[in-house]
Each structure stands twice: as C-alpha cells, then as structure tokens.
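Take a look at this one chain, the form predicted on its own, written out in structure tokens.
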Amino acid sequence: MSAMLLPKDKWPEFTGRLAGKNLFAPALQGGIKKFAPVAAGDTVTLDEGNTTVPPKALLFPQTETLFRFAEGEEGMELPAIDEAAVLLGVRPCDARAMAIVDKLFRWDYEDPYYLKRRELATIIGLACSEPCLNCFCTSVGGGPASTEGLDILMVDLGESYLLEGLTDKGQALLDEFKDLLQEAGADALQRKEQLAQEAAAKIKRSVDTAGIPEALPGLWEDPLWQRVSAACLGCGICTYLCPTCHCFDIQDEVEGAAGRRCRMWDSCMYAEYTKHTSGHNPRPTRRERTRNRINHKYSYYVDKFGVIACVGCGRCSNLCPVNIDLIDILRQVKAAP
C-alpha cells in the first residue's frame, strides 16, 4: 500500500473527479451537518468537527424498502443495490463504528442490504486534529488517526493532504489519481505521527473502561440506574445519532393493491420498543431502558463480539437535550460497590 501527497491546489480537481463516482461528503443541510451527495462543480470543505448524523445512514438508511409486492403478481420486487459510492471525510470514530457494526450484520444471518452497500462503498477518512469537547475515542480503543474501517486515511499536513492506502479498494482509488499525487516521504509520515499524538493529547475527557463489561451484570438493581435516568425525556436522540446503534423495526405498508416491506431505525429508549402483544413491557420505565442501553454497548456486545459497541464520538452527550453524560454514567458504574 502506498502513501501519497495531494497538494491542496489540486483539491478542487480531486473532488471534482471523485464526484463522478457517486461522492458523499459532509455538508450543512437545514442546519444539520450530515453526509450529502456531491455534484460536479460543488465545493467540498472538510471543516473540523464531526457530522451530526453519522455516515452509517448511507449504509443503513433511516428508512429503506426491503421488497415490493402487488396483488395478482407472483414473487416480489427487490431493490437494486448496485451503485458504488465514495464517502469522503469520514472521521476515524465513525469508520471504526462501521467495523463494529459489520460484526452484527455478518453474525448469524448476513444482511444483504447493509453488506452490499458496505462492499460498494470506499471510505476515505480524515484524521482529527481538533477533537470535540466530549470525545473520548482513546478510552474505547480508537484514536484521532485510527484506521479501522477505512480504505484510505487522509491527514491534513497544512500545504497538502497525506493519503494512505489501507485496503486494495483504497489503493485502487489512489492509483486512479496518480497524476495528481506525489510520493510521500519519511518526513510526511513522521509529521502524520506527530499530529496524531498532538490530537490525542487534546482529548480532555476519558474513562477507564477496564472491568466495566464484567461489573455491569452485578449492578442490575443498583440505584444508579434511577439516578442517571431521572432527567431522560425518552427522545431517543442518543441512539438515533449513535454511529453504532443498529436497532430497527420492520413494517408492511399497503396502498391499494400494492405495498412494500420496509425497515426503519428504532430505539431501545422508546417504551413501545419492547412492548409485547399481551401489553406486558419488560422495560416499563426509562430506568430499565437506560440500563439496557448501557449494558448493550458495554456488556452484551462485548460478550457476543468481543468489542465495546461505542467509539467515544461524544454525540450522545453533545446532543442530549437534558445534558445526560455518558462518561458520567460510566464513571458511576466504575465507582459502584
């Protein structure tokens, strides 16, 4: 795999040519920063800070059609998922989240919708130089220049971007742009390591996660769950905008003689999520639902897949309307007797 330099005066040409490959990049739409399509001639600016909506929405859409059906017709119509895409400017935490969620969608059943989009997507990451206030990626196995889940890592060196090919797919893309790129020397690679260390040093918040997966089962009835959930509104923003949350509902929608089966995001923070047909709900209050959310990410997922289902992006703390802080919850778990 190669390491190349892209001079910044070549950036408009680089992104312009990428636009012909179904390019998505961070953009502000309706006051919300999210990944949006880039057309030829559009200006792509990779401002500091993560998007509000994680790029998981491109691989695991908020609502998607699984198949369509109609009265009098045999079989069903499946959606065509055959268009390659390039995701530019994905932060290392969000790329690592994709690698974590991959385990779920490849588990006992391989989900053809997610995995096909994953296969067709080339992920170009941008190393963080200014972590946000509530970032704690280094506490959960990541870092500002983590490469997990990426095909190419891009690092801003000032006058140029360093582009490192990490997979065959990423290297193939770099090979297409050789006319714009220069070989990176040892000094550029050393500068990248220095910037990664400086960025990691700027992360002001942390939590020691050692022992949390083992401690959580013994805290099932601990009063801490009542304390940390007391302010919760049950809005679900912490799960909807989490890059590793993957809960969904499946419904059939019918209009006239035709219809579709669709999948849409759901949240374990909603009361109806676990409500049985009988009317019984094993998670009747926000106490139980908050407990489940933390246990799922820091205990159940660890037991099943060997990794914490949290990348420390800080979105849940940044965007909670009542300022519930995940790091504070985890510290209470650590401190519990």
Second form
Amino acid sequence: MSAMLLPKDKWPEFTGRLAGKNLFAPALQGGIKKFAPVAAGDTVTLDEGNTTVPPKALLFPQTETLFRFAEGEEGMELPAIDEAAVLLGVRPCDARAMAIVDKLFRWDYEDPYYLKRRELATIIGLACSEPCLNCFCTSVGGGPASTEGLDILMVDLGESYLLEGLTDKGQALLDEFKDLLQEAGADALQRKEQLAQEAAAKIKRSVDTAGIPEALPGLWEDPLWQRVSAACLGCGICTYLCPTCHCFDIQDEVEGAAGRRCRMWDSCMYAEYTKHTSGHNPRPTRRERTRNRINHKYSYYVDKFGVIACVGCGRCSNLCPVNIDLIDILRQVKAAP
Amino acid sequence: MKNQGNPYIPHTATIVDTWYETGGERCIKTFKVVFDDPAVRESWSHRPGQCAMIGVLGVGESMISISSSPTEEGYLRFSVMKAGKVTTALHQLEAGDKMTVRGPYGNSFPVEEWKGKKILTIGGGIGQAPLRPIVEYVKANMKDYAGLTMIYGARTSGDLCFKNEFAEAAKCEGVCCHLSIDVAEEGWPHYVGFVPSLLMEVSPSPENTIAITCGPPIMIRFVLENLKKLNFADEQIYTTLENRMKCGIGKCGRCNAGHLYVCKDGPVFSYAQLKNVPEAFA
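Hand over the structure of the form predicted together with the partner chain; the form predicted on its own is what we had up.
What follows is the whole complex; the chain from before opens it.
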C-alpha cells in the first residue's frame, strides 16, 4: 500500500479521469446534498460538511427491484448489478457505517444486492477538517481520519491531497493514476496526523458511551423513554438518513400482467413497521419505538456484532424537526439510575 | 456454513390439495403443496418448528409455520388463517394453483434432546399449526418418547383445527388428547372453558416432561403461569413466537423481541430464554 500526493492543479484531470469510472461525488440536487453521478467535464468541489443523504443510498437504494415476474412466465428475472463505481469524498463516519452494516448483510444469509454493490464500489474517503454542529464520531470509536470501510483515504494538505491506499482495490486504483501522483514523504504523513488531531479537538459534542450497552437492558421501563419520545412526530427522518439504518420493507408492484418485488427503506419509528395483521402492535407508541431504535443501535447490535451501530454523524440530531437529540438521549441513559 | 444463493428468490410450488379447517370470516384453510422443481423437492429439508415465507406473486409473502412434520414426506402443509392481504390472496387458491415458498427459516424444536421424555403440547386456535409438526413427529417416532399429551382449545367446536387428526391420534398408544371450547355447545363431550383451566384440570406432572405452548398471547401468558404452578421449570417450557416479518433472514429488522430476532434466533424459544426479554410477550 502506498501514500501518494496529488497536487491540486492535477485535481481536474484526476476527477475527469475518475468520471469515466462511474464516479459519484457530493453535489446539490434539488437543494439536497447527496452523492450524484459525475459526468466528464463536471467540476468536483469537495467542500466542508457532509451530505444530507448518506452514501448508503448508493449501496442500499431507497427502493430497489429484487426481481421481476410476469404472468405465464416461469422463473423470475433478476436485476443486473454489474457496474463498478467510485465514490469520491465519503466522510470517514459514513465509511465506518458501511463496515458496520456489512456485518449484518454478510451474516448467515448473504444479501446479494448490497454485497455486490459493495464489492463493485471503490470508496475514496475525505478526512474531515471542520466538524459539523452535531458530529460526535470520536465518542463512538471513529475519528476525522478514520479509515474503516474505506479503500483510499484522502487528506487535504492545502497545496495537495494525500491519498493513502488502504485495500487492494484502493491501491489498484491509485496505481492507475501514477502519472499524476508523487510519493508522499514522512512530512506529509506527519501533517496528516496533526490535521486529524486538530480536527478531533474541534469536535464540540461528545458522550461517554462506555457502559451504555450494558445499562440499556436494565432501563427498559425507565421513565426516560417517555421523556425523550414525547415530542416525536414519528416522521422517521432519524432512521431514513442514518447511515447505519438498514431496515426495509418488501412490497410487490404490478402493472398489467407483469410486476416486480421490490424492497424499500422502512423505519422502526413507524407504527406499521411491527403491526400484526390482527391489529396487535408489540410497539404501540413512539415510546416503545424510540426505545427500540436506541436499543437496536446501542445494545442489540453490540450483542450480535460487537459494535455500536452508530457512527456519530449527527444527522438524526441535525434533521429532527422537533430537535430530539441523540446525544441528549444517550446522556439520559447514562444518568438513569 | 453460509447459506448460498439469492435468499429472496422463492420457489414455485403447486397446491395438490386444500381444505378448510374452520369456517367464518377468519377461516383457516390448509394447503398441501409440492415444489415444481424436482431438484428443490430433492434438496428441501426442514425440522419441526421451522417456518417458510409463502406467498402469491404480485401480492406478497407471509411467514407461516410449516405445519407438516418432516416425517410426512413428499409435500409441505401450511394452515393459514384468512386475516390480511396475503392470506386472503392465498385463500383464493385451489388445488392446481401455484404459490411461492422460500425457506425453511428459523430454529426448531430440539426433538433429539427431548428423546426419552414425555411431550405435552398446549395449543389454542391457529396456535396448533406450529405444534402439529411436533405432534406428528413424536407420533411417527413414538418409541423414542415416553408419551404424548395434547391439550387444545378454541372458541367454538367449529374453530378447532385438525379435528379428525385429534380423533385418530387419541386411538394411538401413549397418546392422550384433551379438547376444550370456551362456551358450552349441545353434544360437546369434552371440556368447556379456557385452555389454561383445562391445563389445571389435566394437571400433568412435570417429571421428565417438556411442555410446548402456542396460541393467542393472553392464553400463553396464563398457560405459563399455570405451568409454573404445576412446578414446570423454565427449561421445560417452550413456546414459538411470531412477529411481523418481511425478509425472514435477519435483515429487514422488524421481528426482534428485544435482542432476539424471531426469524433467526426463533421462532422456538424456551421460557428460560424469554422470561427476561420484556418485549417477548408484548
């Protein structure tokens, strides 16, 4: 694996050539920052902050076809997932989220749709220099220059970008750009460490997560769940745009004599999510649903996969229309008897 | 070992026989199905207690317990209550029609561990469907077990599933059947009352016995209480849970009861596993 420098004057050529590889990068689309396809000739600008829609949407689309079927036809037609892609400018928290979600989609029954897209994607991360309002990645095992889930880590050194190959896939991509890159010296790597430390020091929000997974089972009936869910509207944004939320619904769509079975994002914050056909609902109110959301991320996932299913990106707190704040919930969990 | 292939693609199966177990708005219909692909017929194997996603293309899928025992070879049986969109579409199917099946999913009753023991099933309504494979399995391997007692009830005699099978089973050596209905009917020769009360009436000894219960949540709650009164240990009591499911393979998220996924960790649980999971009986 190598560490290379990309002088900034080579950036247009670098991204121009990447554009031929089915490139996605952060862009404003309809006023929302998300990963969008980059065409040859497009300018790619990596500014501060993160996308509103996490890059999970490229690996686990909001709606996707599982298979198609038609009346009178034997068998089912599978969608082709065969196009390699490069994701440029993924923040370390969102890449960590992919590594966390990988565990679920690889567990026992492999999910061929997600895993195929994951395999075909090369993830180029961008280390953070300025935290957003509610970033708290350093509280949950991440950091501004964390490499988990990435193939290449990119660090803005001012006059150039440092590009570190982290996986064979990432290294192979870097090898294709040798003509634009120079070997990075020890000073560049030192500068990277220094920048990462400075960025981490700027993160204002934190919570000590030690002991939370162990404490949660004992807080099942604690009044905190009523308190923290009282304002909830059940809109589900905290889950839809969470980079580790992976729950989905499966529905059939039919038009004429043909149809498709598709899956789409679903949310544990919705009543329908767990409602039985009989009308009985094991999680009848937002109190139970909020409790499940926090337990799933901070207890059940830890039980099953050994890691907290939260990367501290702050989206749930940023986007909640009634200002429910995950860090506040976690602090209440810590403070509960 | 990893499960290979695309787990979301169902197999097609043809319904070879179908009949109604009960009548009414929420009637229960039993389907006997055979896979269309001979290779699937060959490779399919399930254990008592497992479930399958059955469905109709264009409508959807539901997780239904496989109500036939692996000892009943050559077909699968499902008993389905007409309740929602998918089950209503399934009820419209007749012999010769196709449905889709994928699975089998979940864990199963530990029938090997239970060898040498007396098996006691306590069912209510459609809850007898997941218990049927254990009943049939034990009946087919009677020499391995110390006896089989079945307690089963429903609201009315018309709501009892597998009536003929109970009558047949009662004739077998080592098998005891106790039936109940909630309110008296003319000519009803068996118990009148709720299943938990019938359990106390029968008053089975916990000695060398495994009790398995399935039915409406309220029934399960009182059956568990009564089994404790009869001195059954938590490890001697089993139940099979259900929750709304979409994928059946531990991905879609919704079927968890606390940290347990009903589809993967269940549906079969001992009371020892569940008693500290508050959501299990929610």
